[in-house]
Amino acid sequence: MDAPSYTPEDAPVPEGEIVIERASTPLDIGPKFNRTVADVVKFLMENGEMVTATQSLSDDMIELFVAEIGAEVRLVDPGEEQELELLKKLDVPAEDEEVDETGWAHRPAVITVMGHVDHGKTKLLDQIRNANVIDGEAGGITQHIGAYQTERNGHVLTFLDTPGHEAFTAMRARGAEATDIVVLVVAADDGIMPQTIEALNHARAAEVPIVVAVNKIDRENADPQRVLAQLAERDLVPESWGGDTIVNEISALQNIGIDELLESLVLVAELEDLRASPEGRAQGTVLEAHLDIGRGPVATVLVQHGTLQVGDPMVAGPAWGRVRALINDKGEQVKEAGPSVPVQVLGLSDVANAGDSFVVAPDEKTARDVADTREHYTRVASLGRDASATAGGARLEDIFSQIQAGEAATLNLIVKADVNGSLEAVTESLKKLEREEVKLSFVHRGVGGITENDVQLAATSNATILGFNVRPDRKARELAETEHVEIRNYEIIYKLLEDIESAMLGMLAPEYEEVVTGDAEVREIFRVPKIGAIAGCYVLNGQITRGSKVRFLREGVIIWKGEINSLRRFKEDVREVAAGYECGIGLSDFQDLKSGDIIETFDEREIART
């Protein structure tokens, strides 16, 4: 029996909250609202959205339709509802489920070091673990999250190093979520800076204790008291001022006050009474992930509960695998890792996403099933975003025509980076560059080198490829030349952002300069009935072209601007006349011609915006 066909007038909208997945098609959402596919498509078309029955819809399109029919809707990411079922499969307790913590053992504190760029975070960690990781980093900026352990008076402390450049805000936020204590590094000579406040906000959002390290006290212009005053203004009142914020004055360069800082951290860790169960299947967070040519996908994880062992089947976001090897912060292979221990994991099927949670599955089949389901829904979500975002997009060189036509231009980008942390940071930073007139659309984002597939995708979607710490292989380079795909490679995030920003500035409102293309001297004036004055000229330089814009100069002064209406040599109309030849020039609406006047032609050429 055929289903009844409703019309918008007589179809009742279902009561209560309707769950709709993002990137759904009219085919998906129509029946949920007792509407036909045609109803959805017709309404969106009437509102300027040209869609088909099987096209993924943006959030805005869905909300527009929902508002029209008066339904109550909750938009969820594809797979969000299924994810709850997957977690049950993995025996992961729900967030609101109470967990019995009886018999849990003490665990090391996880400490995140945060602060403004160049305030000495990396040097501080360097002193703590006596290994130099500063040399050789492009631009002197820590590009990736590292995790290290150190021991102090019998207490183990785990340190996470979060990069200081503002581009890595998302990474800092993730570091704070996986942390027990935040060390806020403030330079004694600089004081509190924008990124210091940003880091402080992350720490407060994570609701963790904050220990302040006032660094660079060995400098001549150091003023620790000013820093204390700035801290107090932001409700971090130092203990020495009667507050409860622990402040240590240090010099990471001179190794001054480092011992006292570590003792402060041990004290705070003891007060926090941090515990976890080393028993059972491991769970934790992916801190970083990248593709290693020799070893395959590598994930740096922080174990938060249970013990991760070699041979365990694990799932991390959409990646899964059996743990082939575990490598600790000293580069040694280990058999297992307990709570608060950071390790690199080898053996995953794919590059995990930084910030994903990982869990050891009951068996390999469950791990594979969960990862495959997640991967499917991640791809569906990505396709939906890309379908709506890339419509009408253009490359850098094509963008001006859209702007000049009064349209909102979209710049399509493919972003490839060495690790997920960098990828996320670059993406978030680029999003901040968007303007009202120019939107950015990420056609594809991925970890690893630039491949032929990336170039092919760029060619079909009119995209520019941005590579961060990665390079195209020879075949990709050759294909890019053939397909005229632009690839831009960067090692320092500042440069990448500067280039794209200047490109976008150029796109917003092109400026023009006038370039002289030719000039001719008026030697005789002819009067032609119904046409008016014609200037008999001799071309001195360049060339005179019919239709050119002109300036009429008399003794160097501009007395008129317009266009060349007619151009003749002898009695024939010509398109252009080169230097050294005579010609007759008719001007659009200027008759006041005198012998000796100069007719100067020019073009308007675009110049870069600054």
Given for the second form:
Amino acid sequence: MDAPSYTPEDAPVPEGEIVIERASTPLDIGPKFNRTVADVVKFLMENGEMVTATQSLSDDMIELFVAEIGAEVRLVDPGEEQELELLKKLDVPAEDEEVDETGWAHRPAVITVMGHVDHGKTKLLDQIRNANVIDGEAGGITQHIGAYQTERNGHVLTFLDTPGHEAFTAMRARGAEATDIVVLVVAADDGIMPQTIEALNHARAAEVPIVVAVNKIDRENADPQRVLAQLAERDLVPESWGGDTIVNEISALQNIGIDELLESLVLVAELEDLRASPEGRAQGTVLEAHLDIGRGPVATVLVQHGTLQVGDPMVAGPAWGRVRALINDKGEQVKEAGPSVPVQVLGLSDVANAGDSFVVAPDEKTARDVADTREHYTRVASLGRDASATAGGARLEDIFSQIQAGEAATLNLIVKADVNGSLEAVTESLKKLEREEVKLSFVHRGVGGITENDVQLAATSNATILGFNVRPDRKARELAETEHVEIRNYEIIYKLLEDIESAMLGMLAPEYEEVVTGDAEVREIFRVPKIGAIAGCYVLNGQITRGSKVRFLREGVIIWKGEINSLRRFKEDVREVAAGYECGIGLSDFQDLKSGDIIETFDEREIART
Ligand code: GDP
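Condition change, the form predicted on its own to the form predicted together with guanosine-5'-diphosphate (GDP):
Let's see the whole complex now, leading with the same chain.
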């Protein structure tokens, strides 16, 4: 008998939604559609995709095949199904499982402040925090760890410290439900604005009670009545108008009405009757995480159930470890943290993501296994998303020898750019360079800085990374070195095209290599009259030298280039500051600083290519 060949009407395709894991092979998916492996391979070949039976397929290929046979498919990340197994291993109750709530104790409400930009969210958070320090213990220095607690008439409230709905949404997108109450800040002189409405919609989608703070009532042109009318139009009818929305008129600047706002929040918290079990292994959400040079990965977590203790083995997303130390919002080391308490955790293996859930594992080995399995699946998933059939393709430096050898050469590229527009422009222009003997294969294209994942993918798919107005972060740089992945960065399109074209002709020109001499992280921003913004920085690597050339990075994207104008340590002008020290950096005519930004300094030198 002939091997069954591919024809759509051969066998009925199973009805209903079929779950397919990303990066599945023809061997995996064939049987799920009542097709043979050969059917899948043959179809893809006919459509120009040379694949083998055991090769991971890209999303596009799977979708192409599915469209052809008319099946209904849901692509899931590898690991999504396994994740349920992992949770079982960790002994975490499934979402729909009944939990015995007897013996649960009251817990503090967790509050997020949202609203339009400049309406005073940060000021309000600062005001509440400062009030706490003054009548709190002397000398307690509050730390910005991503959340803090405050007390009002014996009731504790937990405030998440990243205002705005971006963080809130990002967390929700990862399945985290950390917020109990939303404070919607509306400036009395400005009224309801686009982001006010967005914030409102997000809060409603999360089904979280909303308390409104009409801010800036100290302003001459403040018109709280107008704001109340606008709120009523959006179904937030104030109590004073007979509705049930609690509205407080405040001035975050002059500390007016803040007490009353806190009282309202205590009231809502009581109505919500928020409870959690303080007993047992802790569970909760990662609020923020970063790599600290001295301390390693640091994660701020919000405990939601149980009590987190020093020495506990825990898993947080893809990171795991034994809790080495816990630091509270006053910068003090603590032994444990119960429900609704935010703490910084030291001792994790890796930097987790905001919104990742964390849980204390039964033992260290389980913690490690779970984290490793997750990491494995994350990697496989990114391969599935990004990989095209790259077998046989080449890197930039090898392309010419392949052409000379008379082989049809394919140049594998990963392109990262600052925005979608430039990504499109770069890819479109690159495609025009394609010729009979050289094809281009875009293994992955994306917006944002060059990450470890990109490098990993480049290594496995034999690709060269082209960055346009973006930079690799340190981890990516290091991995690129060990994996011998070439990263080429450009800020001008024609330079990029010229290089690729030259490579195809075997004449890759000498490159002006930019040697990174140091990088510093912006931790605090000071506004100095007449001078402008000064970045309070911590030097992460190398050294920062006055006058050196600078790239200013936000999440790996170059947002400004220029020079270091002023460099100070403890009010002294200095020439140079080394890694591990703090300093103040002034940049010529650039003011848009944010904490977490990276200032990268570099030298240029010509390197000859071989
Ligand atoms: P955010 O973008 O919502 O976080 O807003 P900020 O807290 O940064 O405040 C924006 C500006 O409004 C800052 O210059 C604040 O000093 C000012 N501001 C905040 N609250 C008040 C207030 O109650 N009254 C007045 N007059 N100004 C305020």
